[in-house]
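A single chain comes next, written as structure tokens; it is the form predicted on its own.
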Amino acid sequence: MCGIVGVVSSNNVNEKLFNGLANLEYRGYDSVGMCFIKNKRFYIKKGVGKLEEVHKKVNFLKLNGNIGLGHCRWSTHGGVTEKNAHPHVDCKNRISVVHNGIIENYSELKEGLIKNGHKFYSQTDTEVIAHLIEDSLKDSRIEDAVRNALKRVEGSYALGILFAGQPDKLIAARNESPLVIGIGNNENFIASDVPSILSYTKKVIYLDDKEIAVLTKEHVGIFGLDGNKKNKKTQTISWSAEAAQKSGYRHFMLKEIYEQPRAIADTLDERLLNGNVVFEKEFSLADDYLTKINRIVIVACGTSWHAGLIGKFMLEELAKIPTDVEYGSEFRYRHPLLDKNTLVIAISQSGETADTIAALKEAKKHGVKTLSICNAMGSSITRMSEGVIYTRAGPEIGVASTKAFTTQLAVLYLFTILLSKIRKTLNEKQIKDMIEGIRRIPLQLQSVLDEDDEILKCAELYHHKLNSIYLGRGVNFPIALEGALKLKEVSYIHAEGYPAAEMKHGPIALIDKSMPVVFIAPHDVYTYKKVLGNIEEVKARGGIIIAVATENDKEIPKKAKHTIFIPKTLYTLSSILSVVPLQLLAYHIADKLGRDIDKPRSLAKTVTVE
């Protein structure tokens, strides 16, 4: 989950260095370094800590040269320490690495390596490869050494290597982690997610598993590990710049609260017309197919798995599909049973999550079709997957993730629309009542952000408290993992997600008077009875009530020591409105607390190691 970047050009590249490097740091922050070449030596500072703390002591922007790469890490192998940050080198000091990834035979390599005379001065794995590259060059050029090194290496890796003797050239290498090539004027890029080099280009080439780039200021070449040249396709990334700053924001992730109506707009727009739902030609899944399908599983992780398990309720209620949701992470490890009527739905943010990647790859071995939601075009789940919808949030840089997850929502219920037409499990009434509820919803989130007075009142009351439980039942069950998620991954308050139903089984051992209880209670005709039930049995052990319900309610409020108000829509639209609140509340929370809300402790934006 570290993020890499690096630049070749014929200016000083200090600066975008340390600008790649900012809009990059929500991948890790424990430690940050960089690497520039000047008069064939390498210049390298680093130490422990996020980029300005660092920055503070070391004065980045005092190197100087003409290319460079920087890193910022969130450590897997070896602890948070100064010989444990990147760039890493190999004994002659000649050779300079940075990687995100996990080598997984780096101990048997290493002890080779060491009975050869190599000296080691971190506990990584990393830098195995610089040493690795040193072993090959004896005899190579430098191209010819870096594959034959990696043809060595077992596991994941972004890497950007310089060599001292080469102060003209950066290669690039990637292996089930992310890594895009930036194509500017007279200069050129590496990154490990396009925001990090928005500012400077927006054609990019992504690199495959198993290709090496060799990146000069004017040129860039991309092969196999075999030597075999690649053609590659350039794209053009629409996001703007200024789409992944803060805008005057204190965070990005309020930024990205805020974001969420336009976020669904872009996500609907254009793709409902005359009562139909029209996807681009990327989707590539033909009708005649969708009606045969007899079984959907979703696979993903984390908030994306939240957002599936959403999905199920609206494609088994609507599409009258059966559909499974499993965590990415476990889903190839148990002999999944798929046939070609099989239709499996990978959901991710970034495209580029490691255990989704793997679940998808073992789908595809048992020759069923794939489909991918994910908010980055090119990347990696996209590519892989026959057909594609893109969420359109926008770069989405806070590590919480919030917009993704709305988008992900409207793609799954706009998939149930079309699936529930071609399948004619709707009438044409329900189908127009569908599609006029999901228009209305960007209008409708903008005034559940208005009620943030309210959601800051109880951040104000109960930011101090050290446990909550989140209750929800039917399609805001889903809900209630996805708030208390919220609320651990940015506060680090202890929440937990519940069905209602089984809070009698358990959690209501630990309800007092101290204890926040927060109600997903939209009024629905399915469960909307039984969660004022629910209500009651905590209200009788004096647990503070939390509850989300639909405007003009009458009995929540008498029950509820706080209420938020959503506006009223369909069911299977409810969880949209239904999460902002609760987004908001572990916003407002976090910051009562002084956290650091972007970059919670531990967590990165995109986990791309298993």
Given for the second form:
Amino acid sequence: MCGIVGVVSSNNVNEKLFNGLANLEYRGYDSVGMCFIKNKRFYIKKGVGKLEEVHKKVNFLKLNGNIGLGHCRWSTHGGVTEKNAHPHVDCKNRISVVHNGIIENYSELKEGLIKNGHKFYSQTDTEVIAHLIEDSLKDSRIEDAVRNALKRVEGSYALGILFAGQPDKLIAARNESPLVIGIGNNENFIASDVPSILSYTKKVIYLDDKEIAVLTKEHVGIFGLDGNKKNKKTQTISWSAEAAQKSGYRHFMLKEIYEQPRAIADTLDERLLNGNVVFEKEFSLADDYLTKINRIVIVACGTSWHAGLIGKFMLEELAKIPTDVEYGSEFRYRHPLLDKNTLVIAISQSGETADTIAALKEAKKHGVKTLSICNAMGSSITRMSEGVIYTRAGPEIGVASTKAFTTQLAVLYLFTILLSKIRKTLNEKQIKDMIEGIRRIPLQLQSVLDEDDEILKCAELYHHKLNSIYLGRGVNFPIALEGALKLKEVSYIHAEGYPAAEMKHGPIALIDKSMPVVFIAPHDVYTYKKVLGNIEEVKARGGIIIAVATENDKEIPKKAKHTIFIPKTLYTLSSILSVVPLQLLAYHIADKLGRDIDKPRSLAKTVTVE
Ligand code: AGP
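Moving from the form predicted on its own to the form predicted in complex with ligand AGP:
What follows is the entire complex, opening with the chain shown before.
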């Protein structure tokens, strides 16, 4: 996955690069490196470990120069070694490259380059790019050499390239890996994401696939691989720089959990007008079309896929539209059957998840309309879809998705209201109740956060357990999956999410008196009574029951060892509330275990490889 950042400026850029890398570290933290040009020579420092660890050894801030690149690595090709850390250079140390992505034909390219006399220093796929550019350089300009080199490359890349002989020029290129250009004041930036440069500029240009950018401190030119100049729109980002800081919290994950009342309020802002749901102009799907659709297919990965599962409940129960939910990574290999009345919805926090992008591409091949529900403005998925609804969670930095998930649920709920109204599947009173229900959510979330002491107590008691089970039925089953995923990700404890009634078909054998079992059991008319029975089954086998229940529930506290209460709300909305105790439980357990919560091992925030 890797993170890249680059700056060309009239001033020393080392702090900007360092801060940029600190913000990008969620993308990869095996190793880190920086490169500057001074007196037409490269000064490179790199090492294995996280930014702070390597910085202690090499002191990145001692480097200086007005142009530089930084990289944090999530290894794909070549082990975690200093040699494999980026930047990589050509034979004559004139070209320096940082890369995020995978060069799929690197073996054959490398073979050919070696035959032509090139010497390789690392085992990475990235190094071939430096040598390919060197090969193409001869008498051509550096930007032409980059273009010619990239024509030979297959795979994905976001690249930052420096040429020692031209210390005023930074070159960037993109294909299927995210890259944004930041327009500053007498300085310009490249970065894998917007938050990493948000303290310096809010004006950005998103590169598209197979585009090259040539940056000097005063100017940015963008070209296709054919060398033709492109006119690209500069966009202004609405996120504040402070939103990407920890603001006194020990971890981003905790800050982001606590931000959820605000994030939901922002996601609703100006979208509920006079009993109607109103989306912004980029939504762009006409009522006429929305009346005609007869099927929805949701594609997503991880937590966003869980949001999709809950969306299915909303869309089927309320808008009466048959809905399938697919993993992005499986969809394109399944020969999906789609027709013109199918709407495909991609859900993604980052908008850059390779598997979801691949699924969206597959959908588009079938000529269907697509809608994205996304948190990152201008990201790839939003640019590929006909319609976009933004979640307004603000930058989510912690690898474990929290506020992005609940805002996705809020958007799915709003979209369901809109469809139900257009398609007349609910009456005015039902729509009014739904709107009132979601309006209450920010305040209700606050009261769930007030349960944190009880949740902390559970974490203190059970953080040493090696396994746990999460159970729920109906709309609470995806929440069970999400609770288990959160725990696995940040604490590394094995956790399984199951439909509560499926338990008796197998997993019940796992339950003994050492097994914590988390029930998501808010009061509802569908399954509540049955879940009480499932709780009894676990209790009879000695399982340690932690339950999420609706306030004033008298039954569950009699059966569970710990009960965490959430306020009463509508069935499909309860998921926004009931997931929060599970996020906090995972957080506190991981904290007790001393895990690296915002950067859990082997995980990256944005998974840009398929
Ligand atoms: C969530 O906690 C995960 N880190 C992960 O499952 C994530 O939701 C998934 O990779 C999808 O990301 P996206 O929403 O940015 O597409």
